[in-house]
Amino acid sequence: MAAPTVKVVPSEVEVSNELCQLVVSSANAAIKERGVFTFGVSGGSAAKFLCNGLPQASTDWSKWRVFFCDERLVPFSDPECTYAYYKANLLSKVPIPEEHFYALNPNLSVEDAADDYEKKLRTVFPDGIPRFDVLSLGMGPDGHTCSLFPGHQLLKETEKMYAPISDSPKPPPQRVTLTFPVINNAACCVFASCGAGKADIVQQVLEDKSDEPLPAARVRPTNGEVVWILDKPAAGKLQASL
C-alpha cells in the first residue's frame, strides 16, 4: 500500500493535461500488454478535464472499456446525468463503441440498477474482485469520493462491487457507487483537484492522521498507486515539501 504520489502543477490547464497523459499512457500500456484498457470515470471537474483532453489522444479506442465510479439514478435527459455529459462531450468526439461505455439503466429501482450494473461489470471482469487499470476519482468538499460519504454505512460494504445509495447527502439522493474493495484493487487511482477552495480538504485528506479518515483518504490501493494532481492553489496548505 504505497503512499500517495502528489504532483503539483501551475494551473488548471496543466492539471487536465497531466490527468489525460496519465490515462492515455496507462491505456496504451494496458492495450499493448493485454489487449484491453479498463477505466472508471467520475463526474464533476474530472469529467471536464477528461472530455477536454482525451479527444486529442492517440490510442485504440476500440479497446477501451469504460464504467462509472458512481452515477446518479436520473433520466439521461437530466442535467445531473453523468453519462449524458460524457456522451455529449467525449463519445461524440472519439470512436469508443457506445456499448463499451457502460451506462446505468435509469428505468430501474436503485437496488436493481446497482445489480444490473454489476452484471455489466462482470461481462468484462468475470471472476474475482475487478482490477481496473485506472479509476479517475473526484473529491467533494466534505472529503467524499464516488458516492461514499463520511460516516455512511457504505464505507464498510465488503460484498457488493456496486452498491445502491438512496440517502445521498448530496442531491440527487439515489445513486450507484463503486465500493472500496474494488476501488482499492485498482492498479491506479487518480484524483485531480484545482483551486484554493479545495486547499483545506486536500490538506485534511492527505495529511490528517485521524482514526476515522475521510472517504477520499481511504483510497489506498493494496497493489497499486494513488496519484493526486493538484494546481498550486489546491496544494497551498500542504505541509509536506513537494
Ligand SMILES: O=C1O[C@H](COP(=O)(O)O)[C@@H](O)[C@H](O)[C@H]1O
The other form holds:
Amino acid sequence: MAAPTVKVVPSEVEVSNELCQLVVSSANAAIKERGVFTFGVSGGSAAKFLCNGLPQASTDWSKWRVFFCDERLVPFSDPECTYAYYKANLLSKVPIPEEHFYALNPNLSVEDAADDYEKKLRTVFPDGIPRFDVLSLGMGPDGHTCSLFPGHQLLKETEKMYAPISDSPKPPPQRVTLTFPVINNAACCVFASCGAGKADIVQQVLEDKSDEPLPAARVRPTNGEVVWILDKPAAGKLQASL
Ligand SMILES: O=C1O[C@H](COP(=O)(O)O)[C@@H](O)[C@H](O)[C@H]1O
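Could you output the structure for the form predicted together with the named molecule, given that the previous block was the form predicted alone?
Now the complete complex, all chains and molecules, led by this one.
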C-alpha cells in the first residue's frame, strides 16, 4: 500500500487538465493491454473537472465502461442527478455508446436499485472483487467520499459491491455507493479538490493518523495507487506545500 501521491497545481483549470490527462493515459494504456478501460466517476466537482477536459481526449471511446462511484436516487430530470450531468456534458459530446455508461434505475427502491446496479457491474466484472482501472473520487467538506459518510455503518460493509443508503446527511438522502472492498481493490483512485474551503479537510485527511480515519482517508488500495490533485488554495494547509 503506497503512500498517496500529491500533485499541487496553480488553478482549477490545471486540476481539471491533470485529472483528465491521468484518466486518458490510463485509459489508453488499459485499452492497449486488455482492450477495455473500466472507470468509476463521481458527482459534484469531480464531474465538472472531468467534463471540462474529457471531450477533447483522443481515445477509443467504444472501449470505455463507466460506472458511478456513487449516484443519487432521483429522477433523470432532477438537477441532483449525476447521470443527467454527464449526459449533458460528456455523453452528448463524445462517441461513448450510451449502454457503456451505466445508469442507476431511479424507478426502483434504493435497495433494489443497488442490487440492480451491482448486477450491471457483474456484467463487466463477472468474478471476484471488481478491479477498476481508475476511480475518480471527490471529497466533501466533512471528509466523505462516494456516499460514504463519517461514522456511517456503511464504512464497515464487506459483502456488497454497491450498497444503498437512505439516510445520507447530504441531500438527497437516498443514494447508491461503491463500498470499500471495491474502492480499495482499484488500480488507481484519484481525488481532485479545489478551493480554500477544502484546505482544512484536505490537511485532516492527508495527515490523518487517528484510529477512526475519515472516509476519504480510508481510500488506500492494497495493490494500487492513490493520487491527490489539488489547486494551491486546497493544498494551502499541507506541511509539504508550505
Ligand atoms: O454528494 C456528493 O459529494 C461528493 C463531494 O462533492 P464535491 O462537490 O464537494 O466535490 C462527491 O464526490 C459525490 O460523488 C457526490 O454524490
